[in-house]
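Okay, so here's just one chain, in structure tokens, the form predicted alone.
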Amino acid sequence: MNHLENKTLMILVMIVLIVSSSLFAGVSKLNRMADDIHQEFLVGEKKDGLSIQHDLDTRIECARNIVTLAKKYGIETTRANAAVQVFEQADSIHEKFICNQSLGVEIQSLVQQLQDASLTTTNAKNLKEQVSIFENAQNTISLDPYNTLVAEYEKETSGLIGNVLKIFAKDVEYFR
């Protein structure tokens, strides 16, 4: 080997380490901004608890009461049982935005039968606060900054190298 192919391996080599350590950066880059979008789901913007995950659980715990309730008066309860458990048991974002969806459809059909029950003024008092915290989760669902901070990532990792790191990175979900 002379002198101008030991240049010329060199530079080579020079470029690959770097080629190389740019995509681990990039990766590295796009792995903790999708672990801290992760975490604004699961824990709140602030990481005080007060997040979509948090909501979601909510959601379940009220409907669970309303299930319960609705049993006491006779009113077939197989559907909405059926979307809180498939709820407890999705996995990722969007399944949890889908189920989160069913479990709504089905509630609202349960208060509505309820609605027409002869409840007792205690159990349409409980009825009445249960819609109204299993509501407001929903309302506060709708504020939270998650989508944004995914719509953020995506501008952020748009055009060529940014789809390219990404194929090697964390995938980010949208809540919708």
Given for the second form:
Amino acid sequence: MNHLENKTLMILVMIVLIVSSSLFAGVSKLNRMADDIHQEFLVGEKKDGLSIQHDLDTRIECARNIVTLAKKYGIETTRANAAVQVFEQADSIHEKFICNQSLGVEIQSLVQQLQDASLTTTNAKNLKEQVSIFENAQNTISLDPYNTLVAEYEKETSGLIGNVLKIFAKDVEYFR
Amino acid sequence: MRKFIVTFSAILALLVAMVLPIYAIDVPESVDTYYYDPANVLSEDVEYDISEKNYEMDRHSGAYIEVVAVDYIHGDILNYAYTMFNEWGIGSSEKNNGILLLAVIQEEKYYVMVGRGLESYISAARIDEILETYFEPYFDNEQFETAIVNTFDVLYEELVDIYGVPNVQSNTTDTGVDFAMILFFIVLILIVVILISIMLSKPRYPQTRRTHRYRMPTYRTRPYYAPRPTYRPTTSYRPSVSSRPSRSTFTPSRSSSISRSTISSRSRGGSSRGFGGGRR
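Would you mind generating the form predicted together with its partner chain now that we have the form predicted alone?
In what comes next, the whole complex appears, and the chain from above leads the way.
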């Protein structure tokens, strides 16, 4: 009980309490922002499932269909197939971005080969559909506000205090 | 010092270049009609037909097709369409079910963008198919109006497939509001009548007066009753017939252009993720 009468100690305790509560509040705010950003990536701005992840899944699905079609015409699909498999196992957002890019290159090459092959009318139509969906998904990814939200988070955590808070908060990464 | 300035300027220029593509897209102010035609490719009759069909579909489902024909956009049509769609808030804000049909006449570009609420109904492949069949051949042949009308009609049919045929009878919103208002006033009048009858049937202070110690010697006091309320339910409390929305109010006339703001009961602000197709 004598400690309670020690003024210096009490001031120190107060300072520690104020600093820790400010830290806690700041980290909580950043965590909420980070959660929203993750939600944006996974379920979309309006939480309706229309998100970058949804578009990436669409692209993987289309890529699989195009690979199957290419196999049917005896076109070499090992690289495209590997790109699909690596993409499916990609975990971080940056990895997904890289995998998406390489998948785009591989599928573009396959599509060119398929267009040179003499496809049946049904297959040609099917290829066209798959390419439309595949490319459109890339368009919507390019317009998604995800990276803008990450930029806002980065802006929030710039500066000395922000950098300190960032150490304790959840991490977010650009889709690039 | 000079080296620092050069480096700083280079970094600044790079940053500006990175930011510019995002913010440099300048779209016109939102219009209050279902078409925007500064390129002047649509005739009055076509403008009327577009407005009439959109008007009914908008009332019915909140969905409509905004037709835009401009001469130049000076940039990427995908970004332009995306910015225009979201700044104009095409479609209902709840359903996000608008469609933008954008034709850039002098640059020979076009794009159809759909709201996020329609993504599960109209695939990108279907949009490409529609454009290739109904838009591109006419557009390339400089039959701009035909291209727009044909594509509009097919897109409209897509909306009909999704939401059904719009007609005055099937609209529930306006009549729903009307019934709700009438019901509200009936209940209000009933409550008022009940309250008045309760107040009139029970004197407020009879007990108190009876037990009062002092009595006026010259006259007998009458028990105190609450003053009769001055309010009486009259017909003025019911919504007047003229204030109620009638079907005839919503019937578009050829003389007046149909604007989106006429349908005040619905909220605007539909959004799109850039889903669609076209020539870039």
